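Have a look below at one chain only, the form predicted alone, in structure tokens format.
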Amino acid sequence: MSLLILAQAAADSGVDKFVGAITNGLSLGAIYALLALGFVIIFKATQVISFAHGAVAALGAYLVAYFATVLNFPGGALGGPAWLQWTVSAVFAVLATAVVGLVLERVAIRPMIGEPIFSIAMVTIGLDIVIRTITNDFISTDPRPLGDPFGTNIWEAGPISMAYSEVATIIVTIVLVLAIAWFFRSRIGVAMRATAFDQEAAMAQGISVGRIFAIAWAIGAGLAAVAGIFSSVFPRASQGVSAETAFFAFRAFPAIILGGLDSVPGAVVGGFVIGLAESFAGKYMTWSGFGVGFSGIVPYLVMMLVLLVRPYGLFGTEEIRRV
């Protein structure tokens, strides 16, 4: 009887571990998908590789912390539960980050249209350093809590055990992906797709390419901000947004390359594939003696294996240019 109980306990433990790897991978993949989606939308519309994406994500997370905990916006004026007030703060922070994206495109990117891709990429690296330095100066040495309503609360249903923030991450990502899918069927979305296909032909049809560029950067910055928020709360970060938040975005690069630099569906698929691969490696590879840090390189190994077979990614096209 004791052996049967031990066997049943081991089986239950194995199921819990497997389910935990899936739930953790889905929530992590959702963050990667948001980062990759913003990056790809910018590249698809403007042919610009934005290395400032991580800094913009950190800025968005910091603005949430500032709006919610410093300004206490909207405070008692809104009324209602605390989670609703925090959500309003987060929405306004995302919108503010989108405005920053508009400004970056207009001031630093649009004047570079027609210049070598390498030069534009170097401009985005410069923007990354400037934004990251300013944001880190405001954050200071200690992480800034976002004042989020999730806390460390856990939602449990049978073998499924997830932090509230992980559930929110997956739900928000699904909503945003559906919203992006609808957007690309709208008038502006069709214009963006036409611009991505052929800028000169789009201009000949009366499409304002500059306006499309601005919208792409605003959407990309907003998506980066949402990803920055969820990467700065439990269980991804226990204390809030910090100087390390900007570097989290670079972990999404394998997802971007895996799906294809110019593929919006590929960004979503790549994000979840990389998130699940990293999660399963973290759960099972340490058992095999590889060490805790091995899960960090698994996404890059998956990326390299895919690129050996499909050098332009799972959904990318062969004619795109890369730096």
Contents of the next structure:
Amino acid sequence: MSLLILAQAAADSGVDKFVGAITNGLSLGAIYALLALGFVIIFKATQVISFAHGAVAALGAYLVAYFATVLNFPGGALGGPAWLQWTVSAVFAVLATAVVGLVLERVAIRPMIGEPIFSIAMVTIGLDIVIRTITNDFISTDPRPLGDPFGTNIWEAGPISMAYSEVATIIVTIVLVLAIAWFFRSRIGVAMRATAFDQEAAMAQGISVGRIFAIAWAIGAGLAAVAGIFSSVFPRASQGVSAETAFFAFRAFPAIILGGLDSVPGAVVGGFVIGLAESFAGKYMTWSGFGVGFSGIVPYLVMMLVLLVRPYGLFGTEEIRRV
Amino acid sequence: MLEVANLEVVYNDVVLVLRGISLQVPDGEIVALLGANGAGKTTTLRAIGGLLDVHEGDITKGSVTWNGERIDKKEPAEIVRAGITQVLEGRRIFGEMNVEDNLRTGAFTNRNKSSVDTAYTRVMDLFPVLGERRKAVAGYLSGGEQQMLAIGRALMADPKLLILDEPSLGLAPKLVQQIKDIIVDINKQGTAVLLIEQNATMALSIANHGYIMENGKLVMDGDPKKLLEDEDVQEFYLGLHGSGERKSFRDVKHYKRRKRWLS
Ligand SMILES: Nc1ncnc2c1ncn2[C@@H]1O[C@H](COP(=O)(O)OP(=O)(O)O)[C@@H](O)[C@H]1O
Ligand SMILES: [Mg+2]
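Okay, that is the form predicted alone; can I get the form predicted in complex with its partner chain now?
Up next: the whole complex, starting with the chain shown before.
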């Protein structure tokens, strides 16, 4: 009798473990997908590889902390339930980060148009350092909690057990991915695709390429900010936004390469694939021989395996090589 | 009316490519601009469309005016909005996008819904094949269809002046004939056309006025019929030598010696 119960418990924990790996992988993958999506939109539209993406994500998270916990604006002015106040402040911070992206493009990237890709990449490394230095000064040595309403609450349904923030991550990501898909069917979105394909031909249609660049940077920065938020709350971070947050974005690089540097759907798929791979590795590949940090390497292993078979990533185009 | 006056263009601050070009495209007319490869035809169009920047080119002298207003310092978008669109050399359709989205990019500056609808209907009438292939990926269209798409896309902005850079390049004779008829149709609907061609016979057969360009200078202009009859034009631009045998444009040396008749 007791044996039976024991077997039952083992089976249960097997299912729980598996489901846990999936939910964790999906919510982690959603963050990667958001980071990759913003990165790819900037790259596809402007041919700029932004090494400042992680810093922008951290800036977004920091602005949320600042707006929601210090200024209490504009959510506080609105009143209503606390979670709504926070959400309004967070949305405002995301929009502010998008504006920062727009400004970065205008003052640092646009003057570099026509320069070699390598030089522009160097400029983004400079931006990364500047943004991180400024935000870190404000954050100082103590991580800042975002004041989010998710807390450490867990949502449970059958074998599923997820942190509130994980549920929110997945829902918000789905909404944003759909919004981006819709955007690329809109007038500006079609113009952005045209610009990505052939800048001069786009200009000849009367498309203001500079404006398209600015919009791409704004969208990329906004998406990075959202990713920054979800990577700075439980269970991804224990104490909020810190100097570490900017480096979280580098973990999304395998997702970007995996999906194909210039593929928007690839960024989303790549994000989830890498998230799941990392999550499963963390849960199952726990043999002592590999050490504890092994799951962190798995994204790169998956990326390398895919590149062996498909050198341009899952969805990337061959032309990318010419860049 | 488009007026190019005394235009000089330099690439990379050193290469002088246009050496004082003056030409006019009156409202509602077809004007042909002819010349051998490298004469500077495309450069002239870039100067008109505000597209020199992309190529590190600068206007160092002269002006481009459109209905009396200077446009040589304007952005490409402003020039399109003012009513001048061009079909770039080599079609340059957006190959990854479908036919309909390509057409939508052409309507980018056209914010008036009814004007866009009118333009769309006009394009569908001129190019029924584009309607049939609305959802096809543009990159998979045939060369002729791509040229039609490029022209249709330019018409979506509802231009007063349509500029075409070698629309017949690489097309079979039957398609060249078709493109020619379409240009005539477009012009009949009230759009002025500036037509750049290597196929001088085709261009001169429909133009109201022709210009001939060589090494960044205009060397001749006038009534297309007269140009067609001119012996030198026949020899050097139509490739017909006395007996009727084809003559290569690449015969530069010989040509340069013969060029004295021009100066
Ligand atoms: N971006 C550029 N930089 C430097 N020289 C150029 C550039 N584009 C064209 N040229 C030169 O300008 C001259 C005219 O070219 P182009 O206007 O394309 O002539 P066409 O259209 O009549 O064949 C050629 O000698 C060409 O090599
Ligand atoms: Mg040319």
